[in-house]
Every structure is written in structure tokens, then in C-alpha cells.
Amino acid sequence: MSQPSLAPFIRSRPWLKRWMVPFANWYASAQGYRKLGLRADDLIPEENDTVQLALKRLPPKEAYDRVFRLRRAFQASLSHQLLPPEEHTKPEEDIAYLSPIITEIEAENQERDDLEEMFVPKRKQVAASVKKSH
């Protein structure tokens, strides 16, 4: 689910990041979704198993108004109509609220297959104990 990403890279380095905040900004504004009353990770496809888990694992109240968003976008979509500016959704609200979730359970995934992968040898002293001991 995770793509690779150039955002250290670029925060990382104050002349690069002066030229691309706004051009992110703007790239942002030009997507349209805050226009619907969308935010960023309203737009994450939920086909995917790691997503419904993420998404089981919201707040109630994250949840609801998730499913809002999304309903009154659609009832936008529908009537090919744009929400009055004043229900857009401001830069400063378009905050990730299910990636980290998402970013969390891949985690946890890859802690458990790489212990479902670990390999622990016996050690042969237990071993010859054991046999010893019948």
C-alpha cells in the first residue's frame, strides 16, 4: 500500500521545500475533492484488506463523518453541482486521519511475517541433555 515517497528528500532541504509548498498547494486545489468536501484519504480505494481493517479500527466519530463526506460528494457528483465555498474543505483540515492507520497495520503485517519467517536453530547441548536424561 505504501509507495515510495520524496517528501523527506524534500522537507530535508529548506530551498527545495520553499519552491515545492506551493506547487503542492496549488496541485492539491487543482484535484477538486476539497471542492466536494473531500479529504485526501477519503480518496484511499477500500478493496483492499489492510484499508477495511484500517477503517474498523477508526474512532466512531472519525467513521461518521467519513461516510458524510462522502454521501453529500456523491449527492454533489450526482447533481453535477460543486458544495458553496464555505463547505469546501480548508487546507488545514485536509489532515490524514486513515493513512497512519494504514501505515500502523503494515507494520504490525511485516512484524509478523518476518517472525512467522525466523529460523531458531537448537542448540545441541539442550539437545544431548535430553537424550542423557531418557
Contents of the next structure:
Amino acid sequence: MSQPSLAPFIRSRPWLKRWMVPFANWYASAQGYRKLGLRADDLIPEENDTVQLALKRLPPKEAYDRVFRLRRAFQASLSHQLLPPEEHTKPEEDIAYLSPIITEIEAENQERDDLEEMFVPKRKQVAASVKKSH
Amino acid sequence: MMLSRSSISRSCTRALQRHCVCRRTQIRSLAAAASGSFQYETGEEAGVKYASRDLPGPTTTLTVVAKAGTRYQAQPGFSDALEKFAFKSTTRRSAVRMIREVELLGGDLSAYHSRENLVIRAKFLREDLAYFTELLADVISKTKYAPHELNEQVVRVMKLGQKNLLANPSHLAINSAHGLAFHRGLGTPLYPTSSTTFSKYLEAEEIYNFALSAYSKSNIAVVANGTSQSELSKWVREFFEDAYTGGRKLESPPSKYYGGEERIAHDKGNVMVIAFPGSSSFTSGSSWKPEIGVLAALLGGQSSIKWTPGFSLLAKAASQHQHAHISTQNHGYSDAGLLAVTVTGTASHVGKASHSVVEALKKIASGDVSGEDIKKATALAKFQALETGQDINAGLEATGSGLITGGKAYQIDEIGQAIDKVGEDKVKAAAKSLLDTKATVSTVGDLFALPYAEDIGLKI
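Starting from the form predicted alone, produce the coordinates for the form predicted in complex with the partner chain.
Expanding to the full complex; the earlier chain stays at the top.
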């Protein structure tokens, strides 16, 4: 699922962005997933219908690479090792490959809910008269 | 909430226009009824050809006919895929929104493809013409062809179509007969027959490229029934401006008749299709042979009246083999046709009835038919041709394909006259020439019991 994010707020303010970017870069590498060869989008919990559908919609190459990264990270984690530095995810490789698809699916579902929801208001007079008769 | 603000304002302006549109159509419809004309008026706006026929009535049928049937598809299954992609998400609205909007207005959307054409059709109330013209323009020029829609929806429906074809002996036989008669082009099956289509050829990107050619302005025609020419031309000019231009031109070599025999084992029924080179459709112009229509009616097989086999030769023959049904149809295309006699039923009766098909043809060729029967057949052929023209859907497709190829619209009056002129000797000559050519025989079912083409006296 896509999470709430401050990023759009910050990105729309250049002065704030200039101030935040170094901190954000430091924070991203401090999280440690890059040292296991993962990307940020690999960490999105996948145990729900939306993300499952998004995973199905990945192009075959992307899906294969994702599984490879996850298995390599599991292996590294089990053996209590970090990957050698040349295999770390580089900041420019750490791209959002899955979250745009998730956003799209959420928008689709939202639209479907909006269009299929039919709101039938209770008529006030009838409700009042029913109450009176009792 | 349901409709965006822009679409609300649009529908408001349309509601304002509605009054004057209604008044004008009423005047028109009276005039049309008085003149009693079924003629199409044709024109061209924004590079798109269109035709309309102002039949009086409260509803309109609007179609976009594209010359992109299975004959012209770039790779197997593409026409089918393009048809299934109709009314999927476009860059302007999602598939769900499209359906909900149409539900609000009351209307009916559908799409189908034949061997030569891909038809996208909307039926709706007369006053909603502007909305539905925009919708169809949207579908042909702004569909996204998203890979996930292909994989999740289009392919699923296509596979059902494939199963339907493979499970139905009649469909299988008629597709096989076309394959034998024309090999490629017209011989391509209407729905994919093998799963190679799905595993090897279908890709969203490629389908988009095919759509660029299939829906390019020179390759489509807009045909409407139940709307005035001026209304249609106005909305076509406004909404079809953005339709694709250019694109690779879809080509198919001129059809050539081959013929041959194919036998397919099947356990769901027994069908024999015995076919000969027939007549192309009326809109093709010179290669249309009215005598083939009369011959088809004379062979017949199904009675048009109750409780009697009727006059047609094959209906009389079929009444002796009660578990066999015979029907004759000329499948007309733009440059060729296939006159096909279909025999269905139990294996033994189909075998016997197929003998009588050949006997009937020989009888006609030798002139052993009464003049009265030929007169009846001429009347029936004329009725059937005119009824097809009047039938809204068939007429729309025929007119559209006629417009695209630069021929004529389906003008009913001329057809009637041409069929009236067919004489007895012409029908006999047609039957004789059929027997001289190589036949096409496609047999599906219990192959142990069903005869070979040689056995029933046909040359292969």
C-alpha cells in the first residue's frame, strides 16, 4: 500500500527541499536495506490484494529482478552478512518501480467505489411520521 | 461526484440543444416517411467518411466500421484483441466510468468483427448523439491498450472465444471451409484456433501499432441509422478530428479460390460444409453476381413457411432424411464469395443428405428444374437481399465497408432490380460452372461414418 508521505509537501518548496535532501539521502542509506541490495519498494508489505495485483502487473524482467533481490537479501540476512560494497544498491538505482502501479490500482478501486456507491437518504417526513404513530 | 464538472456542463449545453434537435427531427421524420427512402446520404468531414440514414424513430444506431477484420490483421488474433479492447480505459476516462455514464443515459455498446471488418456500435436515444459520437471517437483514438488490461481481461475473453469455436462443429467447419477456399486472407479463422496466438503474438505494444493502422482516418467509416445528415456531420467534424492519421496501410492480397478437403474428428456433432466459389457482396460492384443469390435460394434447405418443406430443392431432399438439416448461404466479401451448403445432423443422415446436395446441383445444371421454382427462388433471393439491407446491423456494416473501399453504400433499390433481371439460363450456367470448379469440402464429426468428397461425386 502506498503510505502517507511528506515528500510532495517538501518537493514543492525549493528552499525546504534544498535543506532536506542531504538529510533524506543520509536517512535512506542509514536504513540499511541498500546494504542488502534491496530497493525501497521491495519493503512494501505484500500481504494484501492491491499489492498482489500490482506484483502481477510488473513486467516479467522487473518481477524476476525483484525476486532475485529478495532472495539475495534473505540469504545475506540469514548468514548475518552484508553484501560486498559493489553489490549495494546505488542511490540512483533505488527507484520506485512498484508504488506507481499501486497508486494506479488504488485510484481504480477508489473510482469504482465512488461510482458504485449509491447513497439513499432517509426521507425525513416519513421517519418523523413513523415515530409519531408509535 | 459521479460526473466531472466539465462533463456536467457539457450535458447541460446538450440538454439545451435537445429541444431544438427534437423539433427538427420530428419534421424530418415526417418528410422521410413520406418519401419512403432507405437511401444513405454520404459525406466526408475531418478526413473521415460517414453515411447516415434518417429513419424515423426515437433511437439511433451509430457504428464505426474499420477495415480491420481477420483478413487484414497483422498477426494472428489481432482483430479479435482490438475488438475486445473496445470500451476499455482511454486516456480520458476509465472503462468503469464509461459504462456508468452510458448506463445513466440508457444505451447499448457492443463490438464485433467479421472477416473483413471490425465494427464498434452504440445504440441510444436520438438526442444523445453528441455524447456517443464523442465516446466512439474516444474509443478509436484514445484507448490506452494497457498491458494489464490485455492480460487480465482481453486474453481471458479471447480464450473463451477460442473454446467456443473449437467446441462448435458448425463454426469449426465453416472456418475450415474458408481456410481451404482462400488459404490466407479471407481464410484466416475468425477466432484464434491455437494457443500460439496467446503465447507468441499478443502484446499490448503490437496491438497499439495495429490500432494505429486499423483506426486511421482513411481506414474507417462512421455510419448511422436514425439521425440527420447535418447533425452527424457536425459531431463527426468536432470529435473525429484527433483520429489517427497515417499508420501502415493494412493490405491483403486479392482473394484467390483454391478449394480442397479437410476432415476433422469431433464428438459434439456432425457437420459437412460443401462450398463453391460464390459471389462477392453487393457493395463490391462488378464482381457481384446476383444469379448466385438466386441459386442459393433455389438450393435453400430451410423453409420460410411452416408445416411444409417449401419449394427449395434441398429442403425437399432433407425431408427424406429427417435427422439432417441443410442450409445454403452465400458468404459475400469485398472481392470474393463462398457459396456454402451446410449439412448438420446425425452422421448417417448427413452422409445421405450430402449425396442429395450434389444431385440437386447436377439437376439444376442439366436444366431439370421448373421455371416456376426459379421464379420463386428469384423472389426469395430478392426478399432476402432487401431484408438484409433493411436489417440495421448488416446494412451498417455493408455500407461502412463499401464507403471505405470507395465503392457504394448499400443502396437497396438497385439490388432489387439486378436480381429481377436474373434469368433461368443464367442460374443453370452458374450451377454448371460450380460443378466444373474444384469444390471445398469440410467434414467435422464422426469421420468413420461421414463420406469423403469423392464418395459423393465431387471433384477435389
